[in-house]
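As a starting point, one isolated chain is supplied in structure tokens, in the form predicted alone.
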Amino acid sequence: MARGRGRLKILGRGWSLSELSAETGADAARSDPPRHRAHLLGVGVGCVFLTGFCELPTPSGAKTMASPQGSLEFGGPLGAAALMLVLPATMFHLLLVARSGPARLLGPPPYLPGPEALWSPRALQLVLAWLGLQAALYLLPARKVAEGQELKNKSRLRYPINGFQALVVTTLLVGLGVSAGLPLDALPEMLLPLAFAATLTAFVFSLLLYLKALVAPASALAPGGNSGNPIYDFFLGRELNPRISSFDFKYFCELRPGLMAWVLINLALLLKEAELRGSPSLAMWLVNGFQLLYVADALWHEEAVLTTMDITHDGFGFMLAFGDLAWVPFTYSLQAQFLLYHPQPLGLPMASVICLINAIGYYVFRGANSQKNTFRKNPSDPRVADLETIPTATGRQLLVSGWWGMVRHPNYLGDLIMALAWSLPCGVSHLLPYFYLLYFTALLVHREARDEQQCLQKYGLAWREYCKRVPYRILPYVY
């Protein structure tokens, strides 16, 4: 799911776009895309980018702490098993109701698709071809190779920073394909089988990752996905950084295939609307533009994902694989799907207001993340040298001024403001387009609770002092 940046990462800003987090007030808040990019899933998007607190780096590097046995997340094995059913079911529900007449988020879908509506060899071929293309672009020479956080064995993995380069090449290839007659506007009619193929791919991929982790050394295992329960470990992921040679599967999936598939689906929906109505609506243009900016930002700042919880702490299992490969592209494109089947009038005055809201959200999001990243790289940089910090027993400093003195997660606040701007072009007559905002709010609150617990365990009294100095978590004077 990258920014997004993003990404639930529970599902991946998004990208999380998502979704992702990083360390600033302490080293537990994780994500800068998609984005995503928080993962309960994905965000990519999540994530694309879920980021957290700023801290002064130390020569020893960041260390991960194993979760105490008996404190399993997500409700333990039963919760993990339920999520592996509920999350795909939710994704298919959204795909079905978006094209229905009533478009009721909380109502039943118009019909239950049969196997013939879900299974398509062509769809599976397209999903695998897309993954193959992005894997090939991952292997191209990178403009930069960055080192990750220090691992248990004191080594550091190296990562190619060429995600934005892959986005540019993909854009050129898609543009050439469309000009040569590629029927991209046929993609909206294939969303159900494509989502099914992506889900099937995520399940098979997660199984292979789990089997690979069974022969991995103990030093390669993630602190959370090593409970001994196969269902829970399959969901959360046993191995921290599964690789074949220099190809890092988790890092590859975190932002690239899901976030870029998200904007590709958005583009296909825009072209389909142009075919049906003569030209894309202003609302469709805004949704496409806002979300393309989010994804491009996530990939331009790809190096920031190396300090996120997804990379440094979580194993690579079904939670991230499904979030990155299925949840992010097929649920984060919900606003564009809705607009194709439920066109909404939008005048220039309201469009201007929505653009201002998105600009404010992006300003907060990017400002907070940039300040954090600058501080982490060089605390003596003139842009951050005067910021106030709190010393900790670990030798690190907690940043308690600037953006990070306003609330503990200013980047989360920016993400939520942008999420609102993405939904507003869809009007206010339906709740469905606001699913992303509702889901993302729940995701970030859950992610923030994980961050708080880890920071308290690691920093103790210094963290309590930080909380006194910065009492609000995400929204000033409210929460």
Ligand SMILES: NC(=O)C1=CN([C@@H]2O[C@H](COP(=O)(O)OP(=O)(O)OC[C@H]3O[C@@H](n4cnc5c(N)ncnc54)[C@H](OP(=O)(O)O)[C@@H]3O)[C@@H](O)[C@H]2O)C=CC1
The other form holds:
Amino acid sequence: MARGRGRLKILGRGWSLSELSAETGADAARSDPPRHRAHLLGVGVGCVFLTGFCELPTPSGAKTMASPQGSLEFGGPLGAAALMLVLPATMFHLLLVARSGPARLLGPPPYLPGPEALWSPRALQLVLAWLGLQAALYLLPARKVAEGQELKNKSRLRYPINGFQALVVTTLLVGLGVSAGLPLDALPEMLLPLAFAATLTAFVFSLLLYLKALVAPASALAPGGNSGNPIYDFFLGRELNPRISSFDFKYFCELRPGLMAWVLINLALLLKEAELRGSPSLAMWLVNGFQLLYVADALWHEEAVLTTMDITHDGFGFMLAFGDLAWVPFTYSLQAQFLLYHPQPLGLPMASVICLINAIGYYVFRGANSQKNTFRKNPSDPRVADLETIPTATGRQLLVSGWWGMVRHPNYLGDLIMALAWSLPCGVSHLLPYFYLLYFTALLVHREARDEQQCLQKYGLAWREYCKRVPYRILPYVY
Ligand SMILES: NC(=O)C1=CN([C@@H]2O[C@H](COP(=O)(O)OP(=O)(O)OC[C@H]3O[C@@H](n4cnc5c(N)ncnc54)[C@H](OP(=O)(O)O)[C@@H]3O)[C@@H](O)[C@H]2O)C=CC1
Ligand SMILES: CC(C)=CCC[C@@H](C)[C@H]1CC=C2C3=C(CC[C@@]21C)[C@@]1(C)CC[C@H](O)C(C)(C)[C@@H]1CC3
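Moving from the form predicted alone to the form predicted in complex with this ligand:
So here's everything in the complex, that chain up top.
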């Protein structure tokens, strides 16, 4: 099947963009008996179980703390262990299925990749070089230094606000690289080994973070993630704001390497499509444009991330390290991956409707997030001073009109509307491009429940009053 200058080659169990017809080592590896890989998986699972479920004593010198909820989140150690296997497995499943002919979300993967298809020293070098570049940009002088929320010891950490600047410099560097012959269009063929290298990096990084937390003072530990169970604590993360000098690992990872890698992968998929079919499709343009807007917006409003529960409440462990470094770039680019292998016709009228849906979603998302951030920074700011509020015993107030009087999480609603707009350009013939919408709904429903729990603890009766005044959580009159 040949179109444009490039060629899509069917590999029987999947699609390859390779121009070479010779069977590569990776291809050959696919015919390995799955028995061997099942054995390896078994050994991996065994290790996790051995180290985590024997209720090992708390590592010497470690300070343990009960979760403020009194119970463990994410299903405790068993849930955490399951998630540590299921999340990477899901990511690899999606990467394999997106390039397969049938592209069935719920079917089996087209083949089980062998070690040769996953492991590539070059991919690991690329991942480490990318992290190094982003770390260097993080250290550049910032236009502003922001203070985080007050910590247990009453101090506040300082954070550089130069994420957008890093995005601009990265764009310039990538542009220069591509015009000098950097083969960005080779990236789509490397997604599997890159995702594996990113997962490995996240795992090793989480291990180092876990060890670092053993010597951290008690005041530096997160409210969750310090149960004493190594599996659970490794997953959730023990230290709240792990740093070396002024370099904050969690803040760095949350916004920069993963989000920027996501749009870079999208761009590589767009370039590859242009090479194969003469020009990128309208659907590919929309997906690239919408997601670039989302990432640029996050970096432009970088300071706002300092009030999210990831920064203020959650420790930095495998969940966030893997989420930031591997899950975001390799699964959030799923729609663009799908479109490269399954081109979808999209007319202008439908494209306009989809743009409108994305614009509505963005309007709600940005409006709600900015209203809360403005209010939290300065309640007498003229843009929010007229809004109705409920006082709380902590001295802080809760908004009960404006966006936050419509539902208790209007920002989630806007985000979900955008998620729908990102899937629609992929048509309705496959469920696969709607994975993000389904996963994101589950993530936000769970996140909303965690946040409610935390707010109830923080604000007590005032929160109950807020729930009475604003009865719906995310979708008015439905949920
Ligand atoms: N794309 C992705 O993968 C993800 C995106 N997101 C997005 O990140 C953004 C941030 O989400 P998240 O950190 O979960 O939570 P929110 O930004 O919704 O923050 C929740 C906090 O806001 C404060 N708050 C709640 N209600 C009120 C009110 N009525 N008045 C004033 N303050 C209130 C409380 O904190 P306090 O009172 O202490 O200020 C509460 O803990 C969202 O837009 C979400 O959609 C989130 C997760 C994943
Ligand atoms: C399934 C899994 C591995 C879970 C880990 C969850 C993480 C992927 C997400 C937790 C909170 C996130 C946020 C964003 C990206 C996804 C993660 C890391 C975010 C940076 C996306 C851009 C937004 O504008 C945001 C800055 C508000 C947002 C913050 C939370």
